[in-house]
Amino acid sequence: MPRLAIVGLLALQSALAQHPTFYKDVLPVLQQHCQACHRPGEPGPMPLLDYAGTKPYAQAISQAVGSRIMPPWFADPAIGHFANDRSLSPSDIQTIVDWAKAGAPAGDPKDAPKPVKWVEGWTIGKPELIFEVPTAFNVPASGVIPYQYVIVPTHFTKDTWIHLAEVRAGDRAHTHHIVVSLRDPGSTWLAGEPVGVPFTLKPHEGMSGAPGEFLAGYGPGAMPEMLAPGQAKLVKAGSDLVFQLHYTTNGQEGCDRSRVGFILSHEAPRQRVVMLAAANIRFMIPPGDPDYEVNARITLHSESSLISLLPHMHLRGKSFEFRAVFPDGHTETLLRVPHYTYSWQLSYYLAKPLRLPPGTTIECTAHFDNSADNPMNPDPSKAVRFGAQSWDEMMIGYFEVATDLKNGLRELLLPGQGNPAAHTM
């Protein structure tokens, strides 16, 4: 061969050798970023598991790399730190753009990282115990279906504590979103209604009887919440499970079974986890208005540490901030979502947990865009108000606090009735 054939042949190998491969490089990125959702039985598209069912998708996956489209993360990089930031490092972009546009190499297989030995059909493992909605929803071709709730017995003889908690639908196609709550023995919520069927509420139903906490739930784009060792939610001896179901309709009909995984906590955990939220009911964004804000704010009277946030608005959601301001006067900024979307709701949790002492109030500051120029807005000539289908709007800012064992709902919001010296974190 001649010399010059040979010094071409030498540069060509060490050109490629210096793209990205995608057992080295890109795999690792994918297993850590991307494969919770791309992978059978969850909802990415295709599954991104292998050099086979990835490589047709390169240009694509780099595209949407690129313009920090996927993966789906809006917090204000600014402010705060979480533990899930999904989202990826300049270097792991340039390493994505850069395999794709090398034409996606594969690389040698025996640099690939161990599979992520995923458990089919669940993220948090395998449930010890799994609650499924008794009766099936039959979802229409068409119309609007009001929310349906199924009220599941648990039958638990003694206190337990959940560790983990994973809801899932049976037909996601027609599912938007679910929400697992508890009803306490006793307890005047939903008090006549069927168990085990679904049902819908009655007028002014909902405001009649206190609902109970909120277990879990499934939303676009929400993954389980990992709970830290020690951490753990309540339910109590003879408490039912309450699923709220959301279903929209696509042309086609659907049948839906939906259900919720635990795994337990065996051990007495030191902290007990609880959701509250911040919200806003009175509210009328004006037709065409392009930046109207709501505000919320909620104080706590008992000690506690927050762990995670999550911002609720509907169609017309712009924006959304969460601040905290402490009995002392100073205020913090906790999270900043300077452009929300519908279409993923997602929580954010803390690097590390926040002390919230006795007469800190959450605030939240939420803007809406009900103009034309906001492409998800279902009509701009129509003044919108709180309601609970998609085309009404929601001004809720959700957030988890692990607490001492004895305080739930009365004991955090209610003044002089929680433990304001307990604190474990």
The other form holds:
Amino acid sequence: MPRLAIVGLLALQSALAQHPTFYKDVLPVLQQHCQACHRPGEPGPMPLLDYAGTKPYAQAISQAVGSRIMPPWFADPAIGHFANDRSLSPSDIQTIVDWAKAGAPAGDPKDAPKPVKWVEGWTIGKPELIFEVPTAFNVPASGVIPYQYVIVPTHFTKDTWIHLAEVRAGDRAHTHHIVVSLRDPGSTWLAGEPVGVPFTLKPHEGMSGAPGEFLAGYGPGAMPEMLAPGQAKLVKAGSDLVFQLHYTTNGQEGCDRSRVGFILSHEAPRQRVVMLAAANIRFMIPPGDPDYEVNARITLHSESSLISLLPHMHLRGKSFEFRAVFPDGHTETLLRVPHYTYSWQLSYYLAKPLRLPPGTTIECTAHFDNSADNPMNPDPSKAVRFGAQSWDEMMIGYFEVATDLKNGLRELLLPGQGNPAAHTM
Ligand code: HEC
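Output block for the form predicted in complex with ligand HEC, input the form predicted on its own:
Below, the chain from earlier opens the complete complex, with every other chain and molecule after it.
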């Protein structure tokens, strides 16, 4: 063979070798960063499990990762380290973009990583206990549906430590979010409301009578929380579960019966996990304001360690920041979300728990865009206050701490320093 042809052949071979292939280069990225959502029964619209299912979407995938729309992740990378950070490295993004550009070649199936063994249905594994809303809710084809509440008794005869909890919507297409809170025996929260059937709140009813502790939630992009071994949430004997269900209409009728599944602590738990919130419910965002600031803070009075953060605003939410102010006066920024969107409700799980000595204050700063330039804004001419529906606003910095088994909301917070929004989303 002439020398030139050999050189040409070698160049061609190495150019081919540089194309990423599905089995060798792309599938490992999909397994690690995409399949949690993009598999049957999960919220991603198409499964990305194999070549046949992925190839038709090569261009869409390339675009989604190139513009960092996928995977959904909003934390400023300069601040903090998070265990559930699914964001792609620049080299992963390049791999996918190059692969799509090269015509999405399959490559050699022998190069494929082992398939991930996803558990069908429940992400936490098979629950030992499942509580289902006893009556189905019929979702109409159109209109706005006020939040529905359903009280479901646990009938627990002894205090029960829940290691993992997962909330599953029966009808995902119509379910925006679900929050399952606890109502301790003897609590006056929602007193007089019926048990087992959906009801709506009277004005201010949800805010009074010491709302219960947040147990578990389901929302856009949220994955069930995987607590560390030895950590658990306490459900006291005789407690009720309170489901808060937010349905949205989409032109078709639906029917939902949602469930929560539990995996119990089998060894004696070592740490109790409690959801707290720094919330501001007294703001008023002026009409048209493009950058209105709202602050909230809450001080903790027992030793604990911070394990997760969940910023929550509605459609005018623009940015959100969490800070810890320690008793010695120094401040640490914990999470910065520079471009918040209501479309995704993500929790950020700290890679390493952060010790919060007694006297630590968690501070939150939010900015809202109530101008006409905010494409999500339902009405820039309106002054906006705190409220439950999505055209109202919220300003809540949810966070979870792991603490001594004896500590609950009462021990962690000062008397009178309520947790007014612990169950509202
Ligand atoms: C947390 C869950 C989640 C993860 C993780 C995730 N996705 Fe998605 N993805 C979704 C959901 C939900 C939608 C639909 C979004 C919508 O309709 O606004 C979506 C939409 C998409 C779309 C647009 C589909 C279309 O209609 O064209 C693409 C492409 C996509 N995802 C690719 C990926 C890739 C690639 C990854 C991993 C690198 C990934 N996604 C990770 C949940 C996820």
